[in-house]
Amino acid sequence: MKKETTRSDELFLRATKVVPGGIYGHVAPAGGLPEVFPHYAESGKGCRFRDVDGKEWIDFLCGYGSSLLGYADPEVDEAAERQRRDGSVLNQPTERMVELAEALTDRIDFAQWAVFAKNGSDVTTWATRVAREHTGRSLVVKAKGAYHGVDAWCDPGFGGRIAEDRAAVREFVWNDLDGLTQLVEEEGEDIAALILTPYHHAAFGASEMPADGFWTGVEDLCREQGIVLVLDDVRAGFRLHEGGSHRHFGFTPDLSCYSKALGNGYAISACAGREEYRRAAREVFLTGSCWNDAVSMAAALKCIEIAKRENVVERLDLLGRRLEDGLQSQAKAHGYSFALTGPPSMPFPWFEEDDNLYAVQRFCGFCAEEGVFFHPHHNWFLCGAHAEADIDEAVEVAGRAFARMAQEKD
């Protein structure tokens, strides 16, 4: 039977004529489930969004993590609107920049300064340059498969890239402290920065938590060799600990990068650093015409205030555990070995012996038919607007999805 053409399909067809690929990057249809996921959203409120065809979804992607409190949080939007009436992007920054820097350096235990941009890539790339300026060295070390942004030294694609773009980048396998130690022994005098996420959340694979002693060993190596330890906390920041993910895992970086949850959907990113890197931070050029956007800074100030007041980190952990328990119980009842890997507040779904990812795609597709947005290839996110009732509703839908999968096998 021919699939009915939706408004979402019609918009995508229009887009292909005026936008390369129609939709590009991580939100491109091919990265998800194009047969069941909508191409375009219309509105969002709390933990739900509505697509352009009027279908409502319980959302477990939360704007790829940018919604910490929930869509259209009234307090955040009110703070943003107050600032919008006074101005957003002016010739100079506003007092909001000073206030936000003060708030972050108060919140993040090692930080004596902070700078702001718009996107995670802006600050991860800038942080590696600060490390080079500070050390006078050239090499950057990262974990294989880790995502740190869209710039040529780290992006996951190949188009437009030349060999020189990665000539000064070295990689090691996550959690392989011996392999990292060997790399440092061989090239440590030339290594400016080691950039890592707080845990390994590569696409298309189960999330990996740090092994016992991994972060202690990493920190010791960096201190011994004068390597700048850069934490890419863009994805996980403020979801695992209100003071940054390093507090959750018990280590101290030199520079740390944030975005996503910082603004609750308003575009903003930040890099916070230790005092000894202040001079290098002044020397490395950092700017953008809209990077002093006072509206996003006002939103960020209110977002981190609410998150602390409402103890959102603990709430997301509890909700994530409820979701995990419910899904595993449903999976087991229908004969599936299923796990949510990574932290409970931002888990990644994984079926045992599903190397071709067919099972997870089938599962997420069946859930999507009933309006539950589980992504098959990206870690999920919970937000402060999720309630136990939302979790339980999603688990019920998942139970029916597991049942359909089991019927297909029979």
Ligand SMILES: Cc1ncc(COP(=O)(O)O)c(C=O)c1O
Contents of the next structure:
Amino acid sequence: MKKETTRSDELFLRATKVVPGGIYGHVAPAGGLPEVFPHYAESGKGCRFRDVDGKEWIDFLCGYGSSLLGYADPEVDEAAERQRRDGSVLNQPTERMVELAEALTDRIDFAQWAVFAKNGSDVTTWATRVAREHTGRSLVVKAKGAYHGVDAWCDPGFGGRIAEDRAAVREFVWNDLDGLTQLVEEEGEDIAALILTPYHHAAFGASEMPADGFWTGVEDLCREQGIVLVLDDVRAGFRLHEGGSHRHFGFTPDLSCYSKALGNGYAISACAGREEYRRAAREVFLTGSCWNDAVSMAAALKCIEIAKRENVVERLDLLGRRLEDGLQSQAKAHGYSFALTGPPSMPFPWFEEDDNLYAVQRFCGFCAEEGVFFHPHHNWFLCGAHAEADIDEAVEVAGRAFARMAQEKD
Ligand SMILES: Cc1ncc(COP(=O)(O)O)c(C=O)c1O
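Could you switch over to the form predicted in complex with the ligand, since the one displayed so far is the form predicted alone?
All chains and molecules follow, beginning with the one already shown.
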């Protein structure tokens, strides 16, 4: 049966005339997304959003993680609005920037300084350049399949690249400490930076936690060889530990990058670093037309305050475990071997023997029909505005989805 044309479809068709591809980047409609997923949203509040066709969703993607407290958090919005009345992008930075750098260096145990930009990619790329400036070396090492942003040295696409863009990048397989050691033995004297996410959260695959001893091994290798350890905490930052994800896993990076959860939806990113990298940080050019934006800095300051006050990290963990337990028991009741991989507060769904992702796509499609937004190939996010009742409602919907899948099999 032909699907009815929705306002979302109409907007997408309009967009294809004026925006290359209609929607770009990782939010573009990709193969394997449920047909009922909307292309356009209209509004968001708390853990729910409304699409342009008026359908309300319980959201488990939370603005790809940028909503830590929930959409349109009233306190964050009020702080932002107060600042907006005084000015957002002026000629100079405002006091908010100093306050925010103070708040981050207070919160992140190893950091003595912080700088700000708008996107995760701005700071991951900048951090690798700081490492090069500091060491005088050229190579950057990353884990295969890890996402660090849109720049040519690391983006997952193919367009517009020349071979030289990747000439100074080396890769190893996440958790393969022997492979990394070999790489360091062979090229260590030329390696400026090792950039890693706190755990491996590649798209289209189960998340992988660090194996026992992985982070200690990584730290030892970096310290022995003078390699700068860059933590890309853009996705997980402030969801696993309020001092940064390195605290959750028990290691210490040299530089760390944050974005998503930092501003609760206001565009901001940060790189924080140890004292010894201050000189290099001053030398590597850093600016952007709107990077001094005081509104997002005011929002970030408020977000940090609320997250601490409300103990959001612990709450997300509890909610994530509730979701995990609920989904596991529903799956089991319908004969499915299903797991949420990665940390409970940002889980990735995985069906056993579902390497082509068919089952997870079917599951997310059925849930989407009933207004639960579970993404089939990106990790999910919990936010502070999810209530136990929202989790339970989603679990109930999931139960019906598993039942429909089981019926299809019969
Ligand atoms: C781990 C990680 N690093 C970097 C980025 C890039 O951040 P942005 O999309 O803000 O440029 C992302 C974005 O999803 C990410 O998840």
